[in-house]
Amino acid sequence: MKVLQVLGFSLVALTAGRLGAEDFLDQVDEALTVTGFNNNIRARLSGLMDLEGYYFQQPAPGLIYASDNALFNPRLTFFLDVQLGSHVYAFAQSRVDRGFDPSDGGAEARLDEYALRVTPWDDGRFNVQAGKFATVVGNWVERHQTWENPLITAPLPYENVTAIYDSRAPSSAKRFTRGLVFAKYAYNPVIWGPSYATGVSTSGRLGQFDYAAEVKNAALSSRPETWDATEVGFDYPTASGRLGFRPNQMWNLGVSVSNGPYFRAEAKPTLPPGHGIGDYHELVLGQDIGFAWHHLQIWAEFYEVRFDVPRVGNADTFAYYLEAKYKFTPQFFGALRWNQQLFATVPDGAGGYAQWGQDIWRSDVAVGYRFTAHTQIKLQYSLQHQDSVSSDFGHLVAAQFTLRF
């Protein structure tokens, strides 16, 4: 029954979507833009309107937090960006919504993003930029925002938490491979959503290479809290970076590596006695392959994450992903994606061996529609499983209807 309730919305936001007017939209987008000085100065008002319908078996899964198996989280997006001559650009970006991540929370406002760019080169080859911004590393960022993700969930390096704790150290070995005993929120994955910690980067391009690395407050699996520079400051910093080559027009192939420390300040009581936060290290290795080629874009990255976790020592890690979007039409597309992430082995505390986690692995298909250049909806179905006791599978459905102006 649930899940009719979730397709009933997404008839319900088909017919919104076609209800509005696209010229009238036009005319928004160009009332919210406002250019002076003989066209030196150009700043843009633009957003996005999201209105998600979930259904899962509980727990529910990766970053969503809700109680119940049926979840509604409409969300509003604005985004400002400025330019100012040739060399200088500003962005900010401003949620409403029941969270950062899906939940049944109430309602919060937040500013997600904000940074200043300096673009000394008309070529490109060299740009610095500080704020609060999403990390450099992988190719998934890029494409993250709902108008421009296929699918509706992020890949699963980035919302499928861990035994990793960064409040509290474990106080044993034994302790730590018993896994999830507090509730979810509590714990971390590989990498948070597009990670908007507060630093310094650089980027740009010299030939058929791009580069980009930066410093920021938090790691790359800090928790939305974290990455404010008023709630953690930069007195254990992360540096992240990639490397890009595109070699021609089809294939975009890039490295990435990230390190830092991962824990909390209220951690350090429980870390083991002579050892501070800055001796817990979150290493990342990463790579990232692009291809596009008339109506087929493949993307795939993969990640190497090394966490020295105390008491215990070094916890590995492998994930990853594949996906594929295929443009049937110019409007109707679809989309696939495999994920899959692996647990190595620690010391149990016990003389033995065990997995810190528990694999699993994640199937993905979606399809979408986009009724004009602003209005767009799309359906999901995720099919889910994990190495435990049950040999369950989990099952979401998920709709998403955006309107952007």
The other form holds:
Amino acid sequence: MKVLQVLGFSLVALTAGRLGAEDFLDQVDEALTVTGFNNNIRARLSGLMDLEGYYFQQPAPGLIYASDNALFNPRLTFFLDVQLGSHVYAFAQSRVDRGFDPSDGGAEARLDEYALRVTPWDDGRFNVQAGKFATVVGNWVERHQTWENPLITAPLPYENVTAIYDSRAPSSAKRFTRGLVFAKYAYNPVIWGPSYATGVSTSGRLGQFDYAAEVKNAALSSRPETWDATEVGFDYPTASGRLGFRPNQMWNLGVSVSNGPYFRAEAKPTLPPGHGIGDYHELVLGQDIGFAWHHLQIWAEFYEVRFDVPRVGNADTFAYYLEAKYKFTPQFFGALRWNQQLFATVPDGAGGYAQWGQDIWRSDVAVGYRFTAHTQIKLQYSLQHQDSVSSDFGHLVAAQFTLRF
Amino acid sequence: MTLSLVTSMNFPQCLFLVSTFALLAGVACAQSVIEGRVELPKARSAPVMNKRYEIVTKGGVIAPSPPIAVVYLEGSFLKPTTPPIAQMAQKDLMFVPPLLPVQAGTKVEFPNLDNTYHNIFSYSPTKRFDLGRYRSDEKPVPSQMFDMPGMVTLRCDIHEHMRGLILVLETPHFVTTDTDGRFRLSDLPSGHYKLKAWLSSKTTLEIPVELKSGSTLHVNLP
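Having seen the form predicted on its own, can you show the form predicted together with the partner chain?
The next block holds the full complex; its first chain is the one shown before.
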């Protein structure tokens, strides 16, 4: 980790000589691109170096796992893009960080993504891809990396943990509605980040419509450990899809659906007799909108989610966000995001009904500055309010420096 | 005044005067030519597109841009009275041409010839701008005025692999070589100049040249 910090600060210092650094990083980019067989095989190694700092009130918000109020979270990400001929493309993403989500844990290295894509026709009507890769659901995935994300944190649906507990079925409805009683990592959001689960997808474009469908080994709410094929296998797959409509280049509209079992194997002994993991599904319906014109970009996603919960029934929630980014100058931009998640009621086991989660809203505001085409800094402030939590409002301040090479 | 002078002369005088003017004009316009060859650097690696999170991927690959150089005559020349207009398009997810020399004071248009958005920007001190996202039928065609001499690196905020260069020169006398490095600069005024060949941000070759009226100079660089 110290090596990462030293490397990070060295690169920050390098950025001080902006033009020299830009020229140097362009040369690094060229040096890390290799071609062979008369340009028929091309490979490019690139990456992101992120230095993040968070300051927040306990309990830590979202998918941040830290016991203190402050967290330094460096991250080094490598990407490999390989083009084999004109119809085969492969990529991989590897990270060295303190955990997939920001945490105060020790350093770890992971292979987060790897996939092989075949595009038989030049017009893009059909692609097939296999490997471990981000979900096709929604429109946030295309900007989830730090360089593209105008804010630092993910939208609420991708990081707000609910009472869903994938390692163990609740022993009663009363217990389920009691809220989060174990450590936060035991619980799941409705979609866990970009959901790099393992599987196969197809996608393509037909006129103004585009489609994508995937079969993965884990549900959208599943945690990063379950995304590896070696962890859970394909006994309980999840099927997801998105249908998109682009009336013109400005607008991008889509509807998504995902359905699949969400319990991990260790939950099996805790399920009601006669029931298996395959009996309890997470169903996600999503709608997304994207708009871009000149220096303005707007995105929104709406998710209606239902979990089949043993001994409880259907636990429904609705989560959405609206996000906008505007470039004030070539290098200075700002972003706003309004997030909200609402929870329905479930039988409380005592003849009544109770909400199975606390309604929450969060407002995120961020500014960013690109020093060069390879370096940027972002600052974010978030104000969060959740019903029935001791502190009415939660505050988060975050800063992130990114170097792209 | 010339017309009244001519009308007051007889035919032989008039013939002599016209011939003299024609001769003088011919000498003044007998412009020089420099031609030759620049030794170009090795070709760079072909770009690799980042298609990781594109739901829809098209087949095909980005064509590599062969190295070329810009050859120009350095000296003191008049600035254009009306701004010339040049174009650097985006086609098949590339800048076309990938290297564009212009004289300072030129307006460069950036038409999008693809059926997807582009967002061209530059952080170069010579010219800092961001055109935002614009589509192929955008009217008026997004453009920028390039007033300061220097190198401008162009990128696309959406397509990471796209790189283009605009070389803003003080001279109106420039040309890009072909992919073999051959060039021909014509209509040059006589005098003492420096002939330069720009190969990259790090490498510019130069040689002093003396141009005589109506001559053709053959120069190889280096």
